[in-house]
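Quick heads-up: it's one chain on its own, the form predicted on its own, in structure tokens.
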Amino acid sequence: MNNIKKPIVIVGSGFGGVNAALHLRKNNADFSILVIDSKTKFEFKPLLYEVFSNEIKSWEVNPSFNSIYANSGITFIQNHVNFIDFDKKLLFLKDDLKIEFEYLVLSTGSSPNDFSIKGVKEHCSFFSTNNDQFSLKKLLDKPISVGENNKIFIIGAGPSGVELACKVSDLYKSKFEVIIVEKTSEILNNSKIFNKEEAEKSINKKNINLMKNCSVLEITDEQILLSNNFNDIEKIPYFEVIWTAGIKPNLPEFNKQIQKINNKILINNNLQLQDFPNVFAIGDISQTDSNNGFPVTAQVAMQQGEHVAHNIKLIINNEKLLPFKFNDNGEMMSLGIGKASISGIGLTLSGKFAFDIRRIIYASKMPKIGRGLKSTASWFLEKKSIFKSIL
């Protein structure tokens, strides 16, 4: 194995970044590995809905990076990368900190995309971080007076919008009217057919109002302006608008123009940047030109993190790199308190048992297996009666 003088640097510590770091360390104990993230804690986003509904505790899905990387030989720095010089192999961070790298993994994730619609940033709530769910819960728990507007608009009928709508409806069904606004003619456009059907059943059963073929034109401090396929404009007062309509990649600035596709970094099948073979990009921020984009899911990022760790080991050894192949393990969705839908892993299942299986699977995917088992164990103690009829 060739020696490397500078560290392998991973920018961003979500599902992809954490998996890349831990598998790099597993592949070789001598690698110098540095992880940089602007946050102090990992966020297991697929389970934020259960934190919001108090079905699980925040600590179960929000471990600190210091605990994840403790005793691993991986160095973690809380900081923000502002600029990357690929030619000099140099990162420019805030507070005038500069870091050299031998190999670089970009895994900076995504943030909500407002599509430049007026009023979204100023007047909407979001649901992509633990702080978001905490702020939303605090807002919705406030008492409302008789006659006060009780309409909650959730913008976007993708997985995030549907899962959140089901939780909000279960938690506040006597307090708020929940309305999903979807630009297209159907919900969950890229989801499995079984999950889509189960979601539609849940939406109907919970009396969630679904407005299809509606586009948001503007959001003011009191009204949401919607347009349908006939260009009719409707102005509707609201209690709150929650934006789940899309995401955009979080990217630092670079010293030169790089190739992009759909505003994401263009990578080859080995997950490398086209012009910089020592730089890899994974997760929400990257895409190859040989597909229409991998699903924006945790399982894609996790698989890419493991694969990029293996390819870095190969490139250091002057061996041929391997193309990434996504293994679709299926799709799981939360559909209200104690209910879920699963399509994949050899089965289709919905209801309470699906919720239990989903929780077990996600607990096993926590970045550190010790914490994952601890989370599962605490849940089993509370829910063990569920399994009496199964075992």
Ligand SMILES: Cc1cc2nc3c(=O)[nH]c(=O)nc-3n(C[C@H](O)[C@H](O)[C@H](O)COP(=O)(O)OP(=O)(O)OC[C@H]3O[C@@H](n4cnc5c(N)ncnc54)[C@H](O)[C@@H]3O)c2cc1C
Given for the second form:
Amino acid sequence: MNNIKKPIVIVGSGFGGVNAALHLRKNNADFSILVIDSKTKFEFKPLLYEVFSNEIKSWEVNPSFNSIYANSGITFIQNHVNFIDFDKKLLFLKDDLKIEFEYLVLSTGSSPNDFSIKGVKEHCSFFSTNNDQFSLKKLLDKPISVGENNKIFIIGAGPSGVELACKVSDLYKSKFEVIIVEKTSEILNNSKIFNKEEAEKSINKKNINLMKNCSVLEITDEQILLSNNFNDIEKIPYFEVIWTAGIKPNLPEFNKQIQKINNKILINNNLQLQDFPNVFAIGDISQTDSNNGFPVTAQVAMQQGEHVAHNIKLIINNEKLLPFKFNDNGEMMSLGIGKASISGIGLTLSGKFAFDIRRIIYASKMPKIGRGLKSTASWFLEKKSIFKSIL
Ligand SMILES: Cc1cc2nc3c(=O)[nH]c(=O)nc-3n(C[C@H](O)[C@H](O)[C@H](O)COP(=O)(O)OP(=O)(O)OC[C@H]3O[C@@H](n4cnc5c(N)ncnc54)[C@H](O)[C@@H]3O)c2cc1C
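Taking the form predicted on its own as the starting point, write out the structure of the form predicted together with the named molecule.
Next comes the full complex, this chain leading.
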């Protein structure tokens, strides 16, 4: 076993980072583990739509990192990592703080990508964080005057765009016209067929206007400029534009050029950086070159978090590292108030029952994440005695 003098440092305490830290701690009481995150609270993003619709309270899905790591022996520091020197094994944080590491796990996640389209940053709302959902709700709750434009454009018909459109439509159908704009000819290009079909049914039923084969050229303070396949340009006034069309990895700066793929950190099958075997990168910020990459999901980040903990133990013990294998446990989608669709884990299911199961699965998947989610699960378990036999 290698003698470790400096800590194992995890930068980013989202789905990947929390799982890495807790699994590292689980079987290795003597490891010194330090977690750094810019925020004070965990964000359970898959349930952000339900926080937006008040179906879940934000405290239930945003436990503080202090509560997650309490009594675990894991040290948590709230700070932002700006720069990493891989050669000196040194992190440079805000306020001139420097931290040395022996092994490093990067799990800093992603944020919305505006693809440098003019006006997106200045004029759009986003839906990626708890602050985003709070600001959006505040904006949409504002009264609109008679004759004022009532069009809400949601850009991108991926899971985020479709799930958000369904909630916005259910919550504000008497007030706003909801329009989804999608560049390609299909919605949910990478989703399971069952979920795609259920989403299409929901979009039709809710009278959400779906503009396919339509790209955003520019957003001004009053209008959205769209172009179709024939390069016809349309300028449409809006009440609000919500940008859910893509993400980019959150990367600190590095002392060396590192290998990247699709702007993400290129990792090998053991989740290590190619040129720095003591550095691992997991979740939304990393990709292997063996395929198109794994889905950019919490499920992948969580599994990689657990795997990286195992591989760090192996590397410390001078043993051979194991390649990461993704175990696809299916896909769940929120489709409006009290409705969802599930495909995988041996079942396809939609509607109210799928909504309840989705919440239970999310709550029970992360029992260590905090009291909030545990209470969500127990609330359901009490209400739905049927699940007592399933779980
Ligand atoms: C609205 C929404 C809905 C989603 N729904 C689903 C879903 O239904 N199912 C699913 O599987 N996935 C879903 N996802 C995707 C999923 O949330 C991400 O894939 C997952 O969070 C990635 O985990 P991660 O650990 O890579 O990053 P994150 O969970 O985003 O965590 C990154 C952490 O790093 C911190 N950080 C970033 N930069 C720094 C820095 N320089 N210094 C210190 N800390 C830093 C951040 O504060 C954050 O806490 C959804 C995402 C969104 C936005």
